[in-house]
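One chain comes next, on its own, written as C-alpha cells: the form predicted on its own.
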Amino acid sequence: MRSIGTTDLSVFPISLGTNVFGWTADKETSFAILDAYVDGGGNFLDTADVYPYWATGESTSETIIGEWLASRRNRDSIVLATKVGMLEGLEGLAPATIRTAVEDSLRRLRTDYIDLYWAHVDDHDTPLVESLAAFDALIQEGKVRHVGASNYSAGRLAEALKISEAEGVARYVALQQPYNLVERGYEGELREVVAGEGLSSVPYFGLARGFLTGKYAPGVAVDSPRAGKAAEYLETVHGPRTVEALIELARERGAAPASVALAWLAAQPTVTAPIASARDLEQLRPLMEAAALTLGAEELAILDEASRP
C-alpha cells in the first residue's frame, strides 16, 4: 500500500478507473470487475459525477459503485474518490455547485462520506478561495475527508496551495493529470510543485488510451471506443519506438506490456497510484499484475530513453 501525500489514505498501487461502468461495461460486468479488484488486494476506486454521462446521459458509474458498495457492505475498506465540476448543469467550482454536486454524488454512491473529492477541472471564473472554502466546509461536516486538484496548471496549483495556507482552509493533497510513457509533459514545473508541496500524483491515461497495451500497429484495427485517439500515437516519432521497447521488455519479464507500462509509471517520482480502467476481467488482469511488478534501474532507463520525443 502507498500513502496519498501526508494523509491517512493508504491505497493500492493501481487505482481502478470506473469511467467505463454503465458504458462499455454493464452492471453485471462492473460488479465482477470490482469484486476481482478487491479480491486481488485493490481498494482505490476513481469515479466522477460525469462518468459516463457522455454515453448514457446519467452518472451511471457512481450509481453502479453505490449499488455494489451496498451489496458487498464493504464501504469502510474502500478508498473512494469522485469528482465535481464537469457534469452538464453542474459545471465549475462555485460553492453552490460543489454543494449540490456532493449531495448528489453521496446519494448515488450510497455513502455518507467521500475519501478524496477532486476538483475535476480548474474554474477560472470562481475565486480559488471560494472553492477551497466550500471544500473546507464539507470536510468540517465529515462529508469529505480530503480534496484534490485535477487538470490544474503548475501556477494555479501553487496559488491554490498558498491560499489554503494563508486562509486556513482545505488544502489539496493530490494532483490528477495525464501522464504515461508517451505523454510526459508532467515532468517539469507541475511535478516540481507536487514534489515541493508534499502532494501525490494520481495520473490518468496511464496506458495512453490503450496504446501502451501493445495492440496498436499500423493497419491493425482495434475494437475500442478509444481506438482513434490511441492510434494517433503511431504517428509520433517516439510512439512506435516506445511500444517496441515495451513489448521487448514485457517479453523478457513474462508480463503484459500494459503491466510494464503501469509499473514504469508507478515508479516515477511523486506518483502514488496510476489510474487504469478495465471493461472486462481479461483487461483487469494486467492491471493487477502491475501492482506486484517492480522494474529494475536498467529497465526503467531503457523505457525512459525509448519514450523521449
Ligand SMILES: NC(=O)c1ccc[n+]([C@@H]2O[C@H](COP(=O)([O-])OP(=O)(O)OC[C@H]3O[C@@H](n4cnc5c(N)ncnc54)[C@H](OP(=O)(O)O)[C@@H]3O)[C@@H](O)[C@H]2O)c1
The other form holds:
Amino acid sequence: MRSIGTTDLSVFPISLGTNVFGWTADKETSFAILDAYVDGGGNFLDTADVYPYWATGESTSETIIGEWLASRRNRDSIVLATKVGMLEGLEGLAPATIRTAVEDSLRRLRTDYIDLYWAHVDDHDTPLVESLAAFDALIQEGKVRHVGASNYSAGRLAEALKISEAEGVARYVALQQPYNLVERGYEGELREVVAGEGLSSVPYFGLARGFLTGKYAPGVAVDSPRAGKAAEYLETVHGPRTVEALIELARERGAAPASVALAWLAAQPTVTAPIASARDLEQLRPLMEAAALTLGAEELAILDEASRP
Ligand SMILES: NC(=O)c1ccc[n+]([C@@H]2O[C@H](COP(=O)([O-])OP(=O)(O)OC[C@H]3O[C@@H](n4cnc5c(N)ncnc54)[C@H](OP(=O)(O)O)[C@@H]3O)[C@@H](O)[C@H]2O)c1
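Switch over from the form predicted on its own to the form predicted together with this ligand, please.
Time for the whole complex; same chain goes first.
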C-alpha cells in the first residue's frame, strides 16, 4: 500500500478507473470487476460525476459504484475518489457548483463522505481562493476528506498551493494528469511542483487508452471507442518501438505487456498509483498483476530508452 501525499489515505498501487462503467462495461460486468479488484487487494476507485455522461447522458459510473457499495457494505474499506467540474450544467469550480455537485455525487455514491475530491479541470473564471474555500468548507463538514487537482498546469498548481498556505484553506494533496510511457510531458515542471510540494501523482491513461497492452498493430482492427485515438501512436516513431520493448520484457518476465507498462509508471518518481480501467475480468487481470511486478533498473532503463520520442 502507498500513501497519498502526506495524508492518511493508504491505497493499492493501481487505482481502478471506472469511466467504463455503464459504457463499455454493463452493470453486471462492472460489479464483477469491482468484486475482483477488491478480492485482489484493491481499494482505490477513481470516478467522476461526468463518467460516462457522453455515452449515457447520466452519471452512470457513480450510480453503479453507489449500488455496489450499498450491496457489499464495504464503504469504509474503500478509498473513494470522484470529481467536479466537467458535468454538463455543472462545469467549473464556482462555490455554488461545487456545493451542488458534491451533494449529487454523495447521493449517487450512497455515502456521506468522499475520500479524495478532485477538481476535474482548472477554472480560470473563478478565483482559486474561492474554489479552495468551498472545498475547505466541505472538509470542515466531513463531506470530503482531501482534495486534489486534475489537469492543472505547473504554474496554476503552484499558485493554488501558495494560496492555500497564505489563506489557511484546503490544500491539494495530489495531481491527476495524463502520463504513460508514450506521453511523458509530465516529467518537467509539473513533476517538479509535485515533488517539491510533497504531493502524489495519480496519473491517468496509464495504458495510453489501451495502446500499451500491445493489441494495436498495423492492419489490426480493434473494436473499441478508444481505438481511433489509441491507434494514433502507431504513427509515431516511439510508439511501436515502446510496444516492441514491452512485449519482449513481458515475455521474459512471463507477464502481460499491460502489467509491465503499469509497473514502469508505478516506479516513476512522485507516482503513487497509476489509474487504469478494464472493461472485463480478462482485461483486469494484468492490471492486478502490475501491482506485484517490480521492474529492475535495467528493465526500467530499456523502457526509458525505447519510449523517448
Ligand atoms: N482526470 C481526467 O481528466 C481523466 C481523463 C481520462 C481518464 N481518467 C481516469 O483514468 C481512467 C483510465 O482511463 P482510460 O480507461 O481512458 O485509459 P487507460 O487506462 O490508459 O486505458 C484503459 C483501456 O485500455 C483497454 N485495456 C485495458 N486493459 C486491457 C487489457 N488487459 N487488454 C486489452 N485492452 C485493455 C480497455 O479499453 P478497450 O477495451 O476499449 O480497448 C480499457 O478501458 C478512467 O477510467 C478514469 O477513471 C481521468
